[in-house]
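Form predicted alone, single chain, as structure tokens, below.
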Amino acid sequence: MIAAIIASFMAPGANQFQYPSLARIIFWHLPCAIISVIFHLRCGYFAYKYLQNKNDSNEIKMSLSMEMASLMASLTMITGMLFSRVQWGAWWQWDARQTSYLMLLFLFTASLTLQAGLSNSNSRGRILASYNIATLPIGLFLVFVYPRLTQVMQNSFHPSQTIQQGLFDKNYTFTLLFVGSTIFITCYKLFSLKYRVLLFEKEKEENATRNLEPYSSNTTSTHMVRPVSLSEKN
């Protein structure tokens, strides 16, 4: 990660912007946006797998994928607002790309809120999986379809044409790939580490419950000690 930070500062400034040095924020803004979509797709995939077999591991992967998607989407929004404040003079421009991504972030936040609110519910996994599958097409529309509508692109401040037409300088392209790969590898390692921890805790909880079952099922055993009255002599 340190190497990625150094590489992003070594890239030259983009002279077409009002503050060329701040254009380097694209090395973090764009990868976070792409990675958030990747984890959103993974969330939908594991949600579908969970509805098929009700496997606990798929439920954990679904929840973690949404957490990572929300984290990356939040970083995308923060870096985008910083760029907007410096280059366009305001934190929020009501730009179509800003607004559509904010709506995507609301979908992620609603999923996390639902996940937290159903922590003790037996139907938690089914409800979460259904929600994540239902909102996946909406999220993909907000990311891939709406921003590319002709009227939206004409009225947008967002420099999407530079990205879509491959007008990056070769130094920017290399740095973007390097920083983006570093962020993705870091996110995937965090995902894998937390998955192993949560899976271990789940298995430990299930083992503890299984060990208590014989004691709870034998409460009416014929070997139960009953009170016996004694005479005064005894």
The other form holds:
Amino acid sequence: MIAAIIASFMAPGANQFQYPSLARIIFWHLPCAIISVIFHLRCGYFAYKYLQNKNDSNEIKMSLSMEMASLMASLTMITGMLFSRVQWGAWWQWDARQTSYLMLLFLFTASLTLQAGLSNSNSRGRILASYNIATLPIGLFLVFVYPRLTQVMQNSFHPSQTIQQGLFDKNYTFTLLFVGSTIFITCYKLFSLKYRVLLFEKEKEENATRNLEPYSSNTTSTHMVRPVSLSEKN
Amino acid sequence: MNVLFALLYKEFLCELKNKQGIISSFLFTFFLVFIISYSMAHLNISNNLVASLLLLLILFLSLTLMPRIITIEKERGTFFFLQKLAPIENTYMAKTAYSTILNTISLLCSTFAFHVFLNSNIQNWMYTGLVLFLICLNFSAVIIFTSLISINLNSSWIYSCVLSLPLLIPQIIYSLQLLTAILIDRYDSVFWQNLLGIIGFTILSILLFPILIRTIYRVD
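Switching conditions: you have the form predicted alone, so give me the form predicted in complex with its partner chain.
Okay, now the whole complex, with that chain kicking things off.
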């Protein structure tokens, strides 16, 4: 991660911008946006898998993917707004991409609200998975369709075809790939670390419940209970 | 299919008996239209603003009345019997159809009132009806879906509003564009593009949400 930070500062500034040095924010802004979409897609995939086999691990992965997607979308918003303030003169421009990302953030927040509001009931996973699947087409629409709508595209300042048209400098492409893959690996590590912790917690909880079971549900226990006086210690 | 029609028939029969939904939706929309028109009467307002107000009206109407269709069943205790008698996806479809019809009629009337009060430029009432029907169908599909979720969680209707709004974002975007086009009487390629977009989301909602609702209410 330190190497990625150094690499992003070593890249030359883009002279076509008002503040060439701040154009380097793209090394963090673009990967965060792409990774948030990847995690949202993963969330949809795990939601579908959960509905198929009701496996607890898929439920945890689904919730974690949504959390990571929200985190990355927030970072995209922050870096985008910073760029907008410096290069275009205002924190908020009503730019198509900016607006669509804010709406995406609303979508993620609603899913997180539902996640937080659900108690550990039987239908928790099913409701969460269904809602996350319902959010998937909306998320895809906001990222891939809405910014390209004819009436919206006309008013956009956001550069969107730079990579496709090969307008990136070689240095920029290399640094972008390096920083992007570093962020992705860090996110994935964080994801798997939290997944392991949550899985462990869940197993611990299940074990605790299982240990209580013979006393609560099984009334025909084979164990003998002998009355012991309080003074009878060793 | 028979179950679906039986449920729809039951909805209309209940409505005719107590007339609660019709009266409240008509009173609510006409009151809002009157207030908005009265405050705007002497101002030179643009068609974009009228479209936004109309959309706001649709949103208000949908978010306050549509979840009520479901919560009233829960309050009366009839939702339990509905679950036992018919598959939940049929209940969902019937409720969606019922609220779509009710809201489309109510909104057509309120749009006409807007047209009269604010002298709008609406010429083609067939397209207006079609657009309002599609908007209502979309909004109903999403709001009934989230209402069924909040009922399953024993939460209030506000929870369903919180969950609905993000799911309604594309519909709101398309609706605003379509209503503006209707108000300025311009049916160009952008109008058809937006109409196709909202039809796409309608098809998606109608196909996807019943499956998800069935999954949520499935008893293992």
